[in-house]
Amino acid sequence: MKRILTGIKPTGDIHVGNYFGAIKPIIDLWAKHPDSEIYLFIPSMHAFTTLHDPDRLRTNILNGMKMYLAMGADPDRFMIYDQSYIAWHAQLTRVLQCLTHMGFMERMHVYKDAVAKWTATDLSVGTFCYPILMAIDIIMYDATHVPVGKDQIQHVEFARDIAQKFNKMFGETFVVPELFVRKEVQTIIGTDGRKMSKSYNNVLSFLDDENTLLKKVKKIPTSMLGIDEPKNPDECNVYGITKLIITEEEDAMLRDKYLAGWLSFKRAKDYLYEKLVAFMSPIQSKFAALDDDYVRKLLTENAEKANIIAEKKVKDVYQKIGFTL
């Protein structure tokens, strides 16, 4: 049986990139493999590397959980939990920190990106050790498959490496996870032409109202080609988002209009906005209908289930490395 795991860091609202990069792939996998176990979690401990506002963090966790449910995560069939409710994450992180070399961490993208943005005095140890905690998220629950975007591949590869290293040193303990990357959505473009990311403030959020959404769509950069000139849709930032939320038939017709020169960028943006509203509205309605107390109760109940699995794994690790007499 497959155990598929993913999560979205609660540093802001869940956006289109999150949905197509993490939520939809895991729901699609479950549809194809209904006997699989789905683990969908809130990585709140990861968010704390940069988000130190407790009220905002609580709101993001609650909204993230509600958005998972609104997007189709079945609470009766998915294990949906908050990472910070399970103390074993921190305990196992300490063990693997002692088995990971500094030089390896310095080569990780998350560290290089952080160094490029901040000075050493601003960079937390938590950011440096981010990949280790992410590896724990995966291997502590014996996940077999992890849907990720292109930028997260290195992290899952590290989880594979550290699982193999531990198994070689102390005996078979961790499942070595497999990557699942949907090539068509490896990188989802944001409103500024870069990868869609909360850190770039270029996201199309599922909590945006229609006016905010329209303003964001209008700002998407395009080329200087004229209205009647043929355009390559694969080089258009607007099309890069639109193709995710339309049918194959709609996509074929849209591509024809680009190539024939029958489509202005203004009309392309208007079309994207119309499709975004139609795509997001049902999810927004489901989100609004969810009761906060129900969501908190679900988080507490699922934390108890996750704790049982995590405790068993960490006690096994402690026994093998010599912590248990």
Second form
Amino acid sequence: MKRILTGIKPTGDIHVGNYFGAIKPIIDLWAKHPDSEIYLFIPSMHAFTTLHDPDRLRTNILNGMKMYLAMGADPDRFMIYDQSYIAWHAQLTRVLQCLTHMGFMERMHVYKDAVAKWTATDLSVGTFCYPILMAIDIIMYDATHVPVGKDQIQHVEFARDIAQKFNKMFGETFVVPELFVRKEVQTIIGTDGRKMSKSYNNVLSFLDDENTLLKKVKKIPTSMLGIDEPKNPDECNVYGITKLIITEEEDAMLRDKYLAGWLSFKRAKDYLYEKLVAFMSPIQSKFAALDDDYVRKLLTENAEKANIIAEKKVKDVYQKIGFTL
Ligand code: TYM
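Moving on from the form predicted on its own, kindly provide the form predicted together with tryptophanyl-5'AMP as a structure.
Below is the entire complex, every chain and molecule, led by the chain shown above.
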């Protein structure tokens, strides 16, 4: 039985990159393997690494849950929960921190990026230990497959390493998870052509209204080629995003127009905007219709189920490492 698990940090936006890197793969996998179990969770303890505003964090968690539901996570079939409801994560963190060497964490790009960006006074120990928390999110629940974008590959590889290490030292305990990364969507570009990321301020967010989307699309940089000149779609940021949300036939026609010089960048942007609105608005309407109390109830019910699984795993670990229970 496959147990597929992923999560999106509740830092404020759920964007097109998150959707194609994590949500769509999980929904497609489920459609292909309807007998698999899907664990879709809110990594709120990860967001707390840098987000220390309680009201914003609470709102982001609720919005994250609603977005999962609006994007097609079926609450009867998916286990949708929030990590912060499960105190066992912290219990296992202590154990795995003691089995992880400093050098390993120093090589993690999340840490290297943070060191490049912040001074030692701004850099928290939580940032340093982030990959350990993430490994626990995965191996606590015996996840077999973890769909993520390219930026998370190193973290899932670490989850594999630490699971194998523990199993070797103390006996079979953790499932070693498989990475699930789709090459064609492993790095979705943002409006400036770099990886779509909140930290680059280049995201197309499902929380954006139509006006904001239009402004963002208009600002996408393009080359200086004139209206009638043939253009290479693969060098165009507008096409890079459009191709994700159109059908194969539409894609073939669009590529022909680019190559033949039948499309100005202005028209390419109008087309992207039209397709973006058509793609996002059904999700946005479902999101808006969801009730906060319904989501809170779901969070509490699923926390109970997740806690049972997590408690069992931590007790097994404690037994194996020699704690007296
Ligand atoms: P986060 O919140 O930064 O991103 C959530 C998911 O979206 C993917 N993603 C992208 N994929 C393609 N192109 C992009 N431009 C793009 N931007 C983001 C990410 O790769 C990720 O899959 N640490 C994780 C959250 C997490 C997690 C986990 C994920 C915590 N525990 C356990 C899986 C399993 C994070 O910050 O992702």
